[in-house]
Amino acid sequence: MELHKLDRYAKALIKEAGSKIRHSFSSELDIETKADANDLVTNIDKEIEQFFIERIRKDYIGHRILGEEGFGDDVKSLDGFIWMLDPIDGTMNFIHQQRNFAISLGIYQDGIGVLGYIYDVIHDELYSAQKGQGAYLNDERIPMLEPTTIPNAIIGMNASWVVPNHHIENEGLIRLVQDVRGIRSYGSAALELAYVSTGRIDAYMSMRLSPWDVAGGIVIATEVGAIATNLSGQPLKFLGQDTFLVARKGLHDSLLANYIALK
């Protein structure tokens, strides 16, 4: 497979999808809930995923699609080419704010991320990477990340994990909040990965993410020297939900060793 050709194709598809999303702002949304009252999906999420799937199946026969809205393939293995797609990552932001959401896409070959994309639709910022070729924001190469320390770090984290919960020891996260320079939460895992990759924040963690949330961002983040694992420090498996941590190299180890303890 010629990855440069596939890269150009994917970028064109993403930009076309972004245009469709922007044009949807003038229309009334059909909003539904999924797993719970805060897990939202709109007709636009569904339409954009179907747009991708229709084009990919026509132009890349044999490639499989793992999409959030369930219109893709029933993926049980990572063999071959798999497109891991979230048509609108940050649907709640899309509904309430019409900003702070992104198209997230990772293209994996036999379980290895070879192409990654995050498209901030509103700001027309396309973060992209090809394995071994560096990462880019639009046409500008993103520099490698420099080391930082906990006191100088800004961490992306949902505040709900700092209160007592069933997933993680919150006392460690309380200490983290006290020790770091700042905490941020943007409501889109894809954008938080983009911000780690560009140094806008220094780390991002979550208790429960799906492959399509992070597949594209991991390719981008690793190209600039970030480390991405689950909260046990193990590689992600991409066939189900998992905890997640991405951070600059030294910061990643420090967070796992001193602040994060799963229940």
Ligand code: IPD
Contents of the next structure:
Amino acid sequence: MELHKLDRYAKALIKEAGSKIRHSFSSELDIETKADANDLVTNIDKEIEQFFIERIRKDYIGHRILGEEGFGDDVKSLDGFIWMLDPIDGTMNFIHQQRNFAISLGIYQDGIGVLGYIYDVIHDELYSAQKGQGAYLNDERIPMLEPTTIPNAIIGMNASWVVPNHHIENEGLIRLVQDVRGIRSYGSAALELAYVSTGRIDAYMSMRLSPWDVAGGIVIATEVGAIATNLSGQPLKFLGQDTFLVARKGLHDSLLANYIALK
Ligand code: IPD
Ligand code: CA
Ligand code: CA
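Same protein, the form predicted in complex with this ligand this time rather than the form predicted alone?
Let us now look at the entire complex, which starts with that chain.
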């Protein structure tokens, strides 16, 4: 498989999907809930996933698709080529704000991330990477990340983990909030990975993410020297939900050793 050709194809598809999303702003959204009242999905999430799947099935026979909205394949192993797609990451933002959402796509070959994309549709900013070839924001190469320290760091984290919860010892996170320079929460895991990759924030963590939220971003972040694991420090398996941590070197170890204790 020629990855350069696949890369050009994926980028064109993402741009076309982005333009469909932009055009959707002029029509009324059909909003439904999924697992709970705040887990939202719209007709556009579904239409965009179907758009990708139709094209990929026609042009890359044998490739499988793991998509959030469930129109793809029932993926139980990582053999061969798998497109891990979130048609809109940050659906709540998409509905409430019409910004701060992204298309998130990772293409994996036998479990290895070979191509990664995060498309900030509203800013027309495409973050992309091919394994071993560096990461780009549109046509500009993204520089490698320098190490940083906790007092100088801005951390991406949802405030709900700082109050008592079933997943993590919240005292550690209270100390973290006190020790770091700042905390941010953007409501799109994919964009938060893009921001770690470009140094706008220094780390991002979550208690529960799915493969399509992080598959593209991990390829990009890894190319600029960030480290991505689950919150136990183990590599992600991409076949179900897991905790998540991505950070600059140094910061990743220090967060795991001094602030994060899962229940
Ligand atoms: C969600 C966003 C959000 C994260 C959630 C994800 P969705 O994805 O990435 O930032 O906290 O865990 O499910 O539902 O908007 O695609
Ligand atoms: Ca998502
Ligand atoms: Ca989504």
